[in-house]
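The chain below stands alone and is given in structure tokens; this is the form predicted on its own.
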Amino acid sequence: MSDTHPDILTHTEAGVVTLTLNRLDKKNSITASMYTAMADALINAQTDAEVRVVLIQGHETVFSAGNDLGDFLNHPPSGPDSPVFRFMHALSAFPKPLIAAVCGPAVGIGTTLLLHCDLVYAGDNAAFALPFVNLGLCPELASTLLLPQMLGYHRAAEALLLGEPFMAEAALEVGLVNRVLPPTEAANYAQVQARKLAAKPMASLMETKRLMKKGQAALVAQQINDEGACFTRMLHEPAAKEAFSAFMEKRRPDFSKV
């Protein structure tokens, strides 16, 4: 595999495909074209016999600020073939091991995508936030299903309803991440773990993952679709319009009339 997008760097070595979010000047916020590049990379990795593991990472100072709101408003998701939904389905159904290295802010989909990774290694500067309600929207990527299972209902409600950040140690406590390391070490450690997996028998890895996930694979796919329908509808409603206007105008949103 070679790089096909300047903001998504793709490197393949020793059976490991590393996808690096590379838009540091915009805090690795994700555009529609970046979703397309990541979806295509995952689909290609799924069928490429030489690829055994995929690792997703950002920079040691920031993983991702979530959606690029300007690009998002100019290219809103319009259906299941939209770039963001292609990425969600490719990620959630990916049959080979998925690893993430997360440092700094991981906002919105920067956190929800981790629910579909098999191993997650975080820098001690990682900060996770799910501000969907604060934007007049609903969560995505089956997070309304998977987060209560992982955190328990009340902790998930706190994360999703309040949308306030929680740090790496809290994420470790509830099982969202496997290990917390210094930010300068997280990506290298994740790469070492990826290569350990790449050296193992592929059929055993894939069957073990399939068996662990098969009990709710259909539920996850359905939840992604249900959330997506709500998200797309709410994107055009007054609360989201007020939230996005306030963001662009650098003011506090006023939801008193919505």
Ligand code: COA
Second form
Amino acid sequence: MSDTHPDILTHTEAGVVTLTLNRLDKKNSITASMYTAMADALINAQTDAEVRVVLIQGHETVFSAGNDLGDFLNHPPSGPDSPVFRFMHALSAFPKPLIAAVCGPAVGIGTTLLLHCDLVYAGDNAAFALPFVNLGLCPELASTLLLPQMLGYHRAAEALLLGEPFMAEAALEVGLVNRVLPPTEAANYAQVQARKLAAKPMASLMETKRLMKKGQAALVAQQINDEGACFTRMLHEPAAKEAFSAFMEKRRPDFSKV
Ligand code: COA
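I would like to compare: after the form predicted on its own, may I see the structure of the form predicted in complex with the named molecule?
Let us now look at the entire complex, which starts with that chain.
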């Protein structure tokens, strides 16, 4: 597989496809065309017999600032076939092992996508944040289902309602990440683990993943759709408009009237 988008680098070696978010000047925030490139890469990886594992990574200093807010404002997702939802369904239903290496800020989908990865390795500078409420939105990618299961309801409510960031050690404690490493080592370690997986029998990996996930696969897909409908509606409402304008104007949002 080769690069199809300048901001999503694709490298294939030893059965591992590595997708690297490469939009550092905008903190690896994700545009609609980047979602399309990632969805296409996952769909190709699913059917390509040479691909055994997919690794998603950012940079040592930043994983992703989440959705590109300007792009979202100008090209809001319009329905289930929108790039962001294509990516979410491709990721959540991906049948082969998925690994992430996360350093620095992981905001919004930068954190929720990890809930769909099988192994997550974090730099000790990783900072996770789910600021959907602070943006006048609701969470996505089935995080309203999976996060309470992983963290327990009260810690999930703290993360999703208050939207306060939490660091790598806290993520390790609740099981969101497998291991915390120096940021310079996280991607290499994730690559080593990916290659270990790639050397194992593929059918066993895929059946084991399917069996672990099958209990709630339909529920996850439904939750992505329910959250997506809510998110798409809320994007056009006053709270989100105020939050997005405030971000663009580099000021604090004023929610006193919404
Ligand atoms: N969408 C669009 N542009 C973004 C962005 C986003 N989500 N996040 C950062 N950027 C842009 C900034 O506007 C800035 O652009 P500029 O240089 O043209 O002014 C550039 O990336 C650098 O961002 P900055 O905020 O200066 O970097 P930082 O290191 O101080 O902070 C973050 C990094 C990730 C903590 C911070 O950028 C942030 O909180 N971003 C918004 C995250 C967010 O709310 N995402 C949406 C989730 S649904």
